[in-house]
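Just the one chain here, laid out as C-alpha cells, in the form predicted alone.
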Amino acid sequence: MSDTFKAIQINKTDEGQTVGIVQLTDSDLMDGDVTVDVAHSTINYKDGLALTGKAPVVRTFPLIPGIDFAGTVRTSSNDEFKIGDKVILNGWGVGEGHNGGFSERARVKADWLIKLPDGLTTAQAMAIGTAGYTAMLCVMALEDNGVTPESGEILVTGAAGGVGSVAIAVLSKLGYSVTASTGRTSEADYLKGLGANAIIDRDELNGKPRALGKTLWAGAVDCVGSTTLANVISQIKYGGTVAACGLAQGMDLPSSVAPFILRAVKLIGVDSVMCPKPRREQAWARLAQDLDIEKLASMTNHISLDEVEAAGSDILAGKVKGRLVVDI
C-alpha cells in the first residue's frame, strides 16, 4: 500500500482561494473509522461553487472538495464494513467541512457510508451521484404524496442538468409523462432520448408569477427555485405536489399562499445532505432498480482529476449536460 496519495486541495490565502493537486499522506485525512480507496467521484453544482469559491460552501481550510465518492474499503474499525466492501458516500458535509472525494483516499465515519447496491458499479454509482440520488428522493416524494402516472403530466425544471436528467429517466421508466423545462432547447433530442414527452423553454416560467395560473401539472421536480418555482407552484393541479431541491436561479420564492389554500398544492423540500440513512438506502436501491443503465450511460461523460477545476466553472456556467464522472 502506498504511503502517499493524490488529491485536489482548496486553500485560502490573503489573495483569495487557491485550488491545486497535491500529494498527501493518511495524516492529512480527518477523523473517521473507515478509510476508502476512492475509485470514482463526480461533479455536482455544489462542487462547482466550492471549486470556484463563488459561494461559501467550504467551511475549513485546507480541504479536499468533492461531496461524493465511491470506492473500496481500505481499512475499517467499524463492524458494519470490512476491507474490500464497495461503498458510496453522498453528502454529510463531506467536501464542505470534511475532506471529500476528489482524492485517491478518503477517511470518513461509517454512518455516512452505504454499501454499493447489487447491479451497480462504482463508476455507475458516481454517474448517478448526489444529483441522481437527489432526483430519486424527489420522485419518492411525489409518490409518497399520491402522484401517480395516472395523475397527469410531470414537469422537470433545469432538465438538462444532473438532477433533471436522472429525474426524467426515472419518471419515464416508471410510466410518467414528463415535460422538460430547459434554457438549452438545443438539447431537445437529448432530453427526449431520456424520456421527456415535451420540451418547454425556461423563459415560459420566468415571468412575474401569478397567484394562480392555469393548471398544467400534476407534479413537478424543481431544481431551480426563485421565480421559476413560484410559477410552477401556481400551475400545479388541485392536490398536486412539487418536490423542490435546488436554487440555481436563486433562494427567494416570490409566491403566494393561494395555491396551497385554494388548490391543496403541496411543496415538499428534498434534502440529500442529511437525509437519514434508511431513506438514502431506499433511494439507492430504487435507483439500481428504476434507472435505465443505458440512459445513464447516454447522459454521462468521464474526466480525470486534472480536469475537475475547469469542470467546476463549466457546471456553474450551465455548460455541463447530464453527469460528469471523475475517474480517480
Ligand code: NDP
Given for the second form:
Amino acid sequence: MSDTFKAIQINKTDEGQTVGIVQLTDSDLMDGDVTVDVAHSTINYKDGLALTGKAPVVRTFPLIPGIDFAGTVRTSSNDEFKIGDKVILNGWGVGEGHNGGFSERARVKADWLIKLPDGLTTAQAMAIGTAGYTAMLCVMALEDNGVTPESGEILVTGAAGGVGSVAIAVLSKLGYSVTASTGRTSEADYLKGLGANAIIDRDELNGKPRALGKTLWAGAVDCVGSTTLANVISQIKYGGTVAACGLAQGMDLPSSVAPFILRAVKLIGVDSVMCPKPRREQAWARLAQDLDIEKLASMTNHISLDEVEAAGSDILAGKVKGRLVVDI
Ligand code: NDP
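Having looked at the form predicted alone, could you now put up the form predicted together with the named molecule?
Whole complex next, starting from this chain.
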C-alpha cells in the first residue's frame, strides 16, 4: 500500500486559478469515515466549470475536483461499509467543497456513498456518472407525473451531451418514442443508435418563446434551460411534464404562466447533488436494469488523469459527445 497517491488539485493564486497533478498523502484528505481507492471518475459539466474556474463551483482551496467516483473501500470506521466493498459517489458537494474524485484516493462520509449495484462495473458506473444518474432522475420524474409511453412523444434537449444521451437510451428501452434536439445534427446516426426516433435542430427551440405554442410533446427532459426550456414548456401537451435539470444555454427562463394555468403543464426540477439516499439508490437500481450496457459503451470514451484538465474545457465548449470516463 503506497503512502502517497496522485491527484489533480486546484489552487487559487493572486493570478487566478491553477490546476495541476500532485502527489498527496492521507493527511491532505478531508474528514470522513470511509477511504476509497478510486478506480474511475468522470467528466461532468460541473467539473468543466470547476476545472476552468468559469463559475464559482469550487468553494475551498486547495481542492481535488471531481464530483463523481467509483472504487473499492480501503478503510472504513462505519458499519455499513467494509474493506473491499465497491462503492459509488455522486455529488453531495464533493469536488466543490470537499476533495473529490480526480484522485487515486478519496475520503468521504459513509452517508454519501452507495453500494455499486449488481451487474455494473466501476467503469460502467462512471460511464453513467452524475450525468446518467440525473437522466434517470428525470425519467423517474416523468413517470411519477403520469407520463407513459402511450402519452405521446418525449423531447430530450442537449441530446448529444451526457444527460441527454443516457436519457434517450433509457427512455427508448422503456418504450417511449423520443425526439432528440441537438446542435450537432451531424450526430444523427449516433442519436438514432441510442434510440432516438427523430432529430430536430436545436435552433428550432431558440426563437422568441410564445406563451402557448403548437402542442408537440407529452413530456420532456431539458438539459439546456433558458430560451430553449421556455420554448419546450410552450409546446407541451395538456397535463404533460417537463423534467428540468440543466443550464447549458443559461440560467434564465423567459417563460409565461400560460402553459401552467391553461394546459396544466408541470415543470419538475431535478437535482442530483442533495437528492436523498433512498431515491439515489432507486435511480441506480433502475439504471442497472433499464440502461442497455451496449448503448452505454457506444456513448463512452475513456481518458487518463493527464487529460482531465483539457476535457474540462471541451465539455463547456459542447465538444464532448456522450460520456467521458477517467481511468484513475
Ligand atoms: P454536456 O456538456 O455533456 O451536455 C450539454 C449539452 O447541451 C451539449 O452537449 C449540447 O447538446 C447542449 N448545449 C450546450 N450549449 C448549448 C447552448 N448554448 N444552447 C443549446 N444547447 C446547448 O453536459 P451534461 O449532459 O453533463 O449536463 C447537461 C446539463 O445538466 C448541464 O447544464 C449540467 O450542469 C446539468 N446537470 C445538472 C444536474 C442536476 O443535478 N440538476 C446534474 C448533472 C448535470 P447538443 O450538442 O446535442 O446540442
